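One chain follows as C-alpha cells, the form predicted on its own.
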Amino acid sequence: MSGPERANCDVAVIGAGMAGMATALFAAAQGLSCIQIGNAGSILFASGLLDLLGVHPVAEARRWRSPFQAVAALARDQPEHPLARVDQSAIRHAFEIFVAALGSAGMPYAPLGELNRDVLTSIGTIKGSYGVPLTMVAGADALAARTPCLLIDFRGLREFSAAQIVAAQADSWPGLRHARIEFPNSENSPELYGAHLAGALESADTRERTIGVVKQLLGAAQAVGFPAVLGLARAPQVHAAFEAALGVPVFEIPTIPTSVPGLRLLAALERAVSASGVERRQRSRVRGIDYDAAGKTATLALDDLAGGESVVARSVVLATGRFTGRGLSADRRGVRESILDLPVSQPDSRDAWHQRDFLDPAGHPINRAGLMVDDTWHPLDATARAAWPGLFAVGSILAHQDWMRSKCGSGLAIATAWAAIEQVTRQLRGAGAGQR
C-alpha cells in the first residue's frame, strides 16, 4: 500500500481568501515555491471595492478622503492595530502589485493614487474606496461633479433598486433619475438573479437589445449607471460595448453579496495566482502542523484524499480568517484559533464581549479578538514568544482590528500579506529559497 502524497515548499499558504490570496500572489512575485490551501468562498461576497482605510476613528464615524492620512492617523492612534504597523510605502507597492496582478488576469481597476474614490452604493449611501474597478469609475466622477446621470435597474432584480439610490440622493444629487426596464427574454420570470444577467449580456443579441431600449431613455443624462451586472468572464469587454453604444460614459453599482464583483473577482485571483506558477489545494483542510526537531520545516496534514496528503513547507503563513472563514472559533470557554491553537487576545470573560448596545459606534471587543504577533509577523504563543521561527499570520485573523466598520479590509489583506512575506523572504533567502 503505497503512503500518503507528500509535497515540499518554501511556503505553505493556509486560506484562500483576499490575505491568503494576495500572499500567494507576493511569495510567487519573491520567487518562493509556495501550496496554498483552502476554499476562497468569502470572496464571493465581495463588491469588488478594495478599501484601504476609509475611517478612523471607529466611535466617531470619521470618514477620510485620503487613506494614507487615514493611515498615519491611526499609527498615532493605535499603534498596535496592524495596518499601523505597515510601513506607507509598503502599502502603496504592495497595492500596485496586487491591482496590477488583477488587471492582467482580467478584472482592470482606476489607476491608484493618493485618495479614496466616492461610490454609490444599492441602498443609495456613499462609500469611500481606494481600488475602484474600471466598470465602477464613471460612476465616482459623475457622483463628484452631480453630473446629470439616469441609473437603470431591471423588473424583478430584487437586490437593486434605483429607485431607492435616487430617493437617498435627492438633496444633493437634482440631477439623478431612474428607470426600471424589462431584461430581454425575461418577461415572464418573476425574479432575476445577477450572475444570469451578467451572463446573458456577454451575449450581443441581448446586450443589442438591453442597449436600445435604455438609448430611448437617455435624455439629458450625460452618465448612466446599472446594477453591476455587465458581464461576468468579460465584464471589461461588456462594459465597453455600452459606452461606446450610448456615447455617454457608463457604471456599474455595487450589489449585495453574493455580487457579480465578486465572482469576476474570485476567478480573477484564481487565474491570477494559478498564472504566478503556485500550486492550489482548493478542496484540502489543514488538521495539523507538526514541525520538524530541527525547526526547519513543517508538515502540515491535509484531509483532502482517500490516503491523506501532506505538505512539507519551509515557512507556513496562516491567512485562515475570522469566525466566517474559521480561523477562529468560538464556544462557551472562549475564542480560540483552530488549528495550532493559538493564544488569542479576547475579551477576559464572555459578558464583556459585547457593548450592551447592539448598534454601539464603537463597535464590540469581540471584533477585535484576533492573534497576536510580533514585529516580524509571527503568532506568538503563551510565553509571548513566536510560536515558531517559520510560521507567520496575516490579514483578518490579527487582533487589535475591527476591519468591517474600518472599512479596511483588503488595506489589511494586502498589506499585512506583503510584509509578513518580506520576512519571509528575508529569513529563506541565501538557505536556498527557491528550492523544490
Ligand SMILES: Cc1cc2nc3c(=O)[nH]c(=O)nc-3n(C[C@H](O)[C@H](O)[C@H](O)COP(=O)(O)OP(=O)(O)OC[C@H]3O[C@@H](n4cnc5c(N)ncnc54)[C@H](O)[C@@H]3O)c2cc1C
Second form
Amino acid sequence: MSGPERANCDVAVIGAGMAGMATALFAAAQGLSCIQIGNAGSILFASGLLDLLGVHPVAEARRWRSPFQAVAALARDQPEHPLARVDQSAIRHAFEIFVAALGSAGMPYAPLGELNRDVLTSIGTIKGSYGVPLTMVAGADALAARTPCLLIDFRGLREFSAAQIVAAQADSWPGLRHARIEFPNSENSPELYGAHLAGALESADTRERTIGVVKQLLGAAQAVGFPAVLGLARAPQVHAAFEAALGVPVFEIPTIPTSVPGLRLLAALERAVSASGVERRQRSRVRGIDYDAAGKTATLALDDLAGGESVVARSVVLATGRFTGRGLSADRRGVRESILDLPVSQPDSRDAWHQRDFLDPAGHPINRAGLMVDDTWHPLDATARAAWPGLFAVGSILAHQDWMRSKCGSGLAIATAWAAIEQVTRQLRGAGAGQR
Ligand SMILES: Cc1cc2nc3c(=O)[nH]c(=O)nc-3n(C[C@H](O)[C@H](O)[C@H](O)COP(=O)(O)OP(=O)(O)OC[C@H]3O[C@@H](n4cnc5c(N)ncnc54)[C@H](O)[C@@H]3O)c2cc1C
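Switch from the form predicted on its own, shown above, to the form predicted together with the named molecule and output its structure.
Complete assembly follows, chain above in first position.
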C-alpha cells in the first residue's frame, strides 16, 4: 500500500483570504513554485473596495485623502504597525500588480493614483478607498461633483435602501433622488437576493426591461446608481450595457455583506491565482508543520483528504487571519496561534481585552493582538528569535494593527504579502527556486 501523497514546492501559502491570495500571486510572479492551502470564504464578505489606509489615528477617526501621506503619518506615530514597515514604493508596486491581475481575471479597477476616492456605502456614509472597481467609479465622480443623480433600488432587496442613502446625504447633495422599482419577473417575490439579481441581469431580456423602467425615471439625473448587482462573471459587460442604454454614467454601490462584489472578487482571485500556476488545495486545512532535521524544508500535514497529503516546502507563509479566519483562537487563558502555538502579542489579562466603553473610538486592545515579526517578516518564537528561517507571516494575523478601524484591510494584506515574498525570494534565490 502506498503512503500519503507528498507534493513539493518552493513556498507553501497557508490561507486563502486576501493576504493568502496576494501572497500566492506574488510568489508566482517571482517564478516560485507555490501551493496554497485553505478555503477562501472570508473574501465573500469583502465589498470589492481595496482599502490601503483610510483612517489614522483611529482614536481621532481622521480620514485621509492621500493614503500615502496617511502611511507616512502612521510610520511616524506607530512604527511597529506592519503597514508602516513596508516601503511606499513597494506598496504602490504591489497594488499595481494585484489590481492588474484582477483586471486580467475579469474584475477591472479604476487606474490607481495618489488619492483615495470617496464612495458611498450601503448605509449612506462616505468612505475613502484606494482601489475602486470600474463598476463603482462613476459614483465617486458623481459624489465629488454632487452631480444630479438618481439612485435605484429594487422592491424586496433587503440588503440595500436607496432611500436611506438619499436621506443620509440630503443636506450636502440636493440633486440626489431615489426610486424603488420592481425587478423583472419578481412581482410576486416578497424577498430578493443580490446574487440572484446579478445572475438574472446577465440576460439581455431582464436587462432591457430594467433599463426601460429606469429610463422613464431619469429626469435631470446625470448619473444613475444601483445596488451592486449588475452582473456576476460578466459584470463589466452588464455595466457597459447599462451605461450605453441609459446614456449617462452608471455606478454600483456595495450592498451589505455577503455582497455580489465579494462573489466577483473571490471568483476573480481564484481565476488569477490558478492562471498564475499556483496549485490550490482549497478543501484542506493545515493541521501541523514539522521541520526536517537540517532545517531546510517544512512538511505540512493537511487534513480533509482521504489517505492524507503532505506538502514539503522550502518556505511557508502563514496568512491564516485572526479569529474569523481561525489563525488565532481564544480561550480563558488567552489568545493562541492555531497551528504552531507561536507567541501572540496580547493584553496581559482578559480584563484588558476591551475598553470600558465598548464604542471607544480608539478601539480595543484585543483587536491589535497577533504575531510579532522581525524585520524580514519571520514570526518570533518565545525567545524573540525567528521561529524558523523559512517561516513568514502576513496579513491580519500580524500584531499592532486594527485593520477594520484603520480601513486598511486590503492594504495590510497586499503590502505585507509583497514584502514577505520579496524576503522569501531573496532567501531562495540562487538555491534553485522555481526550477523543479
Ligand atoms: C465584513 C468584511 C468587510 C470587508 N470589507 C473590506 C473593504 O471594504 N475593503 C477592504 O480592503 N477589505 C475588506 N475586507 C477584507 C479584509 O481586507 C480582509 O478580510 C482582511 O484583510 C483579512 O485578510 P486575511 O487574509 O489576513 O485573513 P482572512 O480573510 O481571515 O483569511 C484567513 C485565511 O486563512 C485560512 N486558514 C486559517 N487557518 C488555516 C489552516 N490551519 N489551514 C489552512 N487555511 C487556514 C482561512 O480559511 C482563510 O482563508 C472585509 C472583510 C470583512 C470580513
